[in-house]
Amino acid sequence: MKHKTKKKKIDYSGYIFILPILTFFSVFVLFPMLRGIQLSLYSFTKRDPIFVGFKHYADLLLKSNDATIHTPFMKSLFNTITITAIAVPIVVLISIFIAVTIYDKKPAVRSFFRGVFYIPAISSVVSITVVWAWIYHPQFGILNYVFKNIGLIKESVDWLGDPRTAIYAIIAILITTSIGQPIILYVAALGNVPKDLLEAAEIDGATPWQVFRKITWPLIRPTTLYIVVVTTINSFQIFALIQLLTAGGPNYATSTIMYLVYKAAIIDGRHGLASAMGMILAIIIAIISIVQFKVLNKGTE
């Protein structure tokens, strides 16, 4: 005789607990993403939307289609990649150096420095840009004043108006406003490193660098993975600094994809083109994030 197998009852009560975040994700992330894909296939230059398929993507990626769209987009893409490639490694290195330096200090000293470095991360972007605009001012800026006195420059430099220096001036601001949170995370991660391992390594005669490379670094690698991914995403989405300081100039020298999305959608009213840019940016960020997970996640499982 064949025995009937009893089907296991599935308990769906757990889904009740994830319903709030699932609803939030669906309304504010999933739906806008699907809507963005839909909008990227239409042209809104006229009152009624016209289905154009993948024309916007072709205009952005192929110079032969429309150079007036392709050239600014490729310049903005290059600037975005440049900002990310320079800012992310520097943020990680500076953050971990400061965290290691202040970790062994007294709790009051450690808290003081954590607060000092975290203030820019929670300050208003507008107030930060106003301060940096005065620092970079070609006539009255303190940066030109200091550099002249120590002999680095002879004449005043228009840091934000010169295509050769503008993007690096933006990167400097991005770095100073991005190291606060990583320092906090690294200090917390260092506190989870077993002290008995560190003491055993020191007893065996390991140098501080060997202790860090062989013990500390592998144990804080998950924190590094998070910091690298988040900082990369934030760097790719840089907008406020560009909008407030340079407006993408001079001659697209500081234009980024996010600023170009804003310009196309808000200023030019080309919502389909802006949506296509956003989709391309999302794909690039997704690919880079996957690569970072694959590379930095080795040995952490």
Contents of the next structure:
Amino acid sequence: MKHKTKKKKIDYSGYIFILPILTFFSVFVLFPMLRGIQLSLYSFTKRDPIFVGFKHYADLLLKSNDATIHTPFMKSLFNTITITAIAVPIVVLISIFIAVTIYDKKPAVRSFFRGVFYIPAISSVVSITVVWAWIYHPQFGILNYVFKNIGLIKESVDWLGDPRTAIYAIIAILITTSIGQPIILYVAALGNVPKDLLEAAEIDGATPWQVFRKITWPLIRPTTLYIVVVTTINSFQIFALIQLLTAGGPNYATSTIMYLVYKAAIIDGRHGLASAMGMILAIIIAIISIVQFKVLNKGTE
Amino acid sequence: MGKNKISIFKIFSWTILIGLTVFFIFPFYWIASGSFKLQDVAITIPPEWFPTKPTLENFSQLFTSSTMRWFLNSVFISLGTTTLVCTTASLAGYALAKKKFPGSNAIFVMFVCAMALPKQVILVPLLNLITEFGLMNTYVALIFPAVGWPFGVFLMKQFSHSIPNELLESARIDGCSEFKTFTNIALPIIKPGIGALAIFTFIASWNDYFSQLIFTNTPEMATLPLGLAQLAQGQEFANDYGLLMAGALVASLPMILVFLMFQNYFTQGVTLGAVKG
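Okay, that is the form predicted alone; can I get the form predicted together with its partner chain now?
The complete assembly is shown below, putting the previous chain first.
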């Protein structure tokens, strides 16, 4: 937002207004973050913490150091990237499609569809995993029943237990919980595209696809940028679906970095290692966000 | 010819839209209808698409256990978080939008960067902090860390930009204190923003399964989502889908209702929180 900035006087009362949030932020976000860097350099598996320098980082990133740490980490990193790389484009595609279809309809119609697609996002993730676990169940699940009846499969599939299908079964759920916000944003952005521009193009004989490609798409690009960045960050943080549905299994087939951090910290009690993983993850997310911003932001200025 | 093309295109898009709608709604239909089925009905194949002998037994079984306590925990934690977030964020958002003081930009940039940070990154140090202060299994552990998350500041800063400077100026000339200016002039203008933030925070806090999982380990301190997760993962009820669906319904229905009631506030919040200018 641009504002006419008349030279404002320096107003020290501002500090009092931000003091409360700054206190919470410092104690519960900033301090733990700095502390996390320090912890990642120590080992806590013995009674007293031992300074180990960058050992955890090396164990995680180098194959030659400790395969029992490196292999699950690389598998989880690969899964996390796979999940993100599949989910993000589909989320963008579905949400833009839905938004284009509903944005110029009556407010009631818009509200209805916005609501339908937002409900998975605001429902408890636990409720969602509980029902999907049932839908996917090899014996009692409705998915096998339906797929067998329409001839898609012959034998029942253990969707979450089979390493070939488990990760896709999870991605499908992730997508349903991710498109609510993008739809709202796209509907708002499409509403701001000037009508006369679209009409002029149509009069000039442009097809709907050309109108979309040449006029609408460039104009809603900032929205797409934001959605891609936010959905990427969210997909990278996928945790509850994994912890509740597969616990990372079978044999790390669905383990993600977030899940591995949790497992190392809470289940295995390896606090130093968990902190190091957290740091690597934070760096990866920062790099991805910056790259996406740079790439997608080109030409919108 | 052009008209024909458009109508085929339309039929095509609406078919897909309705297909997607069914796909998205179905799990919720399955939760709702499943909650009225007894276990033996729930696991029959072919499935009963519609419960032929609906029963309320699942709900009565659910409410005899600790569910009421979990429900109250969830409500209390969500309300507490919402109150604190709205207060701290509207004060800070207003100051960052309307007051000029050294370091204000740096602080804002720091907040924005922190928003992209995954919570799990600070899991271990935060857990240590909570344990050292003896805050495990307390409401404080479930409320305070969420207040430090600066999303609300960002949203409230966006809303505060719409406060006319002239109004603030004239209040100052009339001798209003800084705090009075905030409560009497700024607050009424940013009220819709606070409304949006309140709904956001309430829902986010209710659904903050991760914090609830990490910072509590007694049944008394469990929340509704956490309690449901434990039911689902335990041996006793693992395949009792009727009961689990009743639990899933109770854990999510309050949020769905809140969302449907305040959808417009919510939509406005999502939009303003995201795209600048």
